[in-house]
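What follows is one chain in C-alpha cells, specifically the form predicted on its own.
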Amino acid sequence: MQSPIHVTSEIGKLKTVMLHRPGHEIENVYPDILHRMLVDDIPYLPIAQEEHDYFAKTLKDQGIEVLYFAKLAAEALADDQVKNEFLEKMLAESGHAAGAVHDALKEYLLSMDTQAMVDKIIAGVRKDEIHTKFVSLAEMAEDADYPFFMDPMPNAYFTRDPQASIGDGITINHMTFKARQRESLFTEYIIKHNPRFANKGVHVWRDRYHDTRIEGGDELVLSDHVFAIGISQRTSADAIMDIARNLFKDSNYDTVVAIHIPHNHAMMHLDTVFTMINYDQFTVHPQILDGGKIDTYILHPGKDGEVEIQHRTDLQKVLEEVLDKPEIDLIPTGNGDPIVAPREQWNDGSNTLTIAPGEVVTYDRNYVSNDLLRKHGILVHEVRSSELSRGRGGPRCMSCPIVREDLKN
C-alpha cells in the first residue's frame, strides 16, 4: 500500500501540496498584539487573498494537486466524538480547560457546521462574540482589556512549519512559540482522521508532545537518505537528534546534516537562508557564510542506538560529500551586493519553492536574485508579493509538499 505521503526530495516533481489560503485571522491582528502574534505587519486581506490565490493557480497550471489544511481539518473531524474531543483540546491549549469561558465557547464552536467551526478556531474568538456569565476573579480581571477569548492564528498560511514530510511520514511539529503551537493540533487530526490519510501507513516520526521545539521551515529533504535540518531559532539540537534517532530506527535515512544559523527572526529558519533548487544547486543568503565557513555537523547511526557525530565547518564540501557531488552550486541571496543580499532575504529571496528540478516558484520582488537564478540555469516563476511578502515567509513557507516523484539518478 502506497502511502499518501511520499517525499524523498526537496526537487523531486511535485505532485501533490498542502496551502492554506489566508483569512480572516489576518484581520484580526493589530498593532498592540504584533509582537504576540510573532509578525511584523499586517497584510491587506484582499490582496493578499489575490496573492494567495495567484500562488495556487501557478501550482495548479503545472499540474500540481492543491490540498488546502482548514478543510482537510473539517473532513477529519466529520464524525462527532473525534469533533468534541478535538474541540477539548483546542480549548484547553487555548486557555480554557474548563469553566464558564470553556462551556461559553464550547456551545458558540459547536453551534457552526464544522468547516465555519475550523475557520472560525484559525481566525480567533472575540470576547465580544459571545456572552458568558464570569464566575471567578481569575475571569474577570486577567487580560481584561484583552479582546480575544481564542488567539487567531495568522501565521498559518505558512503551511510548511506546523508539519513537514519525510519519505512515507510526517513529523507533527512542537513550535517554538505558544501564538502557534495549536496549528499542529489541526495536523495531528488531519494524520489521524482524515479519509485521506488515515490509517494509510503514515509514519509519524516526531509528534507534538514534546518540550523541545522544532519547525517545519528547518526540515529540508535532500535526497532519499539525507535530511538536512537547521539548528536554529525555531528548532533545538535536542529535537534533531530525537530526529535523527527515529529516522535511523524507522527509515531509509543514514545521514542528517544540521546546520546551525543565526538565531534571530530575520533568519528563523533554514529554509529563509538556504534551500536546494537541483541535484546539484542550492539558493544561500551569503551572510550564514563567515569566509565560506558554517558550524556543520554530520550525524550518522551508531551503536545499540547511538548517534554518531562529525562536525564540520565547510558546507559546500559537506554537500558534496553527502549527495556524492563533484562540485556543488551555491547560488547567492542578492547576488551576494552587502545591501541588494540582506534586502531581498529580508523579503525571502532565498525562500524558493522547488517544483521539479532546476524549476523553481518565487516572489516577484526578489528580482536580482531571480535574475541570477536564471543565469545558473534555473526555470524561475514568479508570484506576486506584496502582501503576502509581510509576513515574513516566501513559497516554500506557504506550502507543505505531500507527494513528489522520486529522483531519476
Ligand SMILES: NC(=[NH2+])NCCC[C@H](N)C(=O)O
Contents of the next structure:
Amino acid sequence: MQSPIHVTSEIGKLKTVMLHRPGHEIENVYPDILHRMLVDDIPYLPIAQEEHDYFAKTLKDQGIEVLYFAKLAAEALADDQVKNEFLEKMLAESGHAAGAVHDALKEYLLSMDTQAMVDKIIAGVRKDEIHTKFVSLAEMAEDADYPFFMDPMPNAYFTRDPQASIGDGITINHMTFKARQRESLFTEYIIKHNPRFANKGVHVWRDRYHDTRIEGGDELVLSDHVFAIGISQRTSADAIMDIARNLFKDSNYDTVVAIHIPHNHAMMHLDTVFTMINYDQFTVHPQILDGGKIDTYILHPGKDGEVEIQHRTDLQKVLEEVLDKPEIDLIPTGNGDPIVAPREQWNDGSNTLTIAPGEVVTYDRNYVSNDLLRKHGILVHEVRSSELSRGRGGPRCMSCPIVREDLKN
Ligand SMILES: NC(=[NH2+])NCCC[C@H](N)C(=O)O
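Same protein, different state: after the form predicted on its own, show the form predicted together with this ligand.
Then the entire complex follows, led off by the chain already shown.
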C-alpha cells in the first residue's frame, strides 16, 4: 500500500502540502507575552490572511494540493470518543487536568461544532469567555491578572515545525518551548484518526512523548537515504541520536548530517540559515560559516545498533560527499553583504520552499537574495510578506510537505 506520506527529498516536485491559515490566535498576542509566544511583533490579521491566501494560491497554481491543518484535525476528531480523549489530553497539557476550570472549559468547547472547537483551541480561550463559580487559590492569588485559561497558538501557521515527513513516515515532535508544545498533539490525532492517514502504514519515526527536543525546521530530507538536521536552539544532540538510531533501524536512511548552528532566536532552526533548492544548490546564511567552516557531524549505522560519528568542518565538501556530487553551489543570503545578509536573513531570506528542482517560493521583501537566486538559474515565485514575516518564519516554515515526487536520478 502506498503511504499517504511520501517525501524522499527537499526538492522533488511538491504534490501535497499542509498549511495553516492564521486565525484569531494572532489577535490574542499582546506586548507582555510577545517574547514567550516566540514572536517579535503582532501581525495585522486581515493582511496576514490575505498574504497567506496568496501563498496558498501560488502553490495551488503550480498544481500542488493544499491541505489545512485545522481541517485535518477536525476531521480526525469526528468520532465522539476520540474527540473526548483528545480534549482531555489537550486540557491537561494546557494546565487543566481536573477541577472546576477543566469542567467549565470542557463544557464550553464541547458546545461547539468540531471545527469551531479546533479553531477555538488554536485561538486560545480567555477567562472572560467562560463562567466558573469555583476557582483555585492559585487562580485567585497568582494568576489573577493573566487573561487566558488556554493560551493562543500564534505559531500554528508555521506548520513545518510540529512534525516532519521523512520517507513514508513522520516525526511527531516534542517541541522546545511550552508556547508550541501542544501543536503536535493535533498532529498525533491527524495521523492516528484522520481517514487520509489512519491505518495506512505511516511509520512514526519518533513520537512526541520524549524529553529531548526536536522541531521540523531543523529536519531536512536531502535524499532518499541522507537526512540533515540542525543542532540548534530547538533540536538537541540527544534527540538527533535517537532519530538516527530509529531511521537506521527501520528505514532506507543510512546517513545523518548534523550541523551545529548558533543557538539564538534569529537562527532558531537550520532552515533559517540553510535550505536545499536544487540537486547541487543550497542557500546559506554567510554568518554561520567561519571561512567556509562549520561544525558538522556525519552519522552512520555502526555495529550492534550503535551510531558511528565523524566530525567535519567543511560543509561544502560534506555535501559533495554525501550527495555524491562533483560540486555544490552554496548561494549566500543577501549576496554575502555584511548588512544586507543579516537583514534579509532576519526576514527569512534563507528560508526558501523548494517546489521542484531549481524552483522555489520566497518572500518578496528579500529582493537581493531573490535576484541572486535568479542569477544562479533558479525560478523564483515571490509571495507577499509584510505581516507574515512578523512571526519570524518564511515559506519553508509555513509549509509541511506531505507528498513529493521522487527524484529521477
Ligand atoms: N521552521 C522555522 N524556521 N519556523 C519558524 C518558526 C518561528 C516561530 N516564531 C518560532 O519561534 O517557533
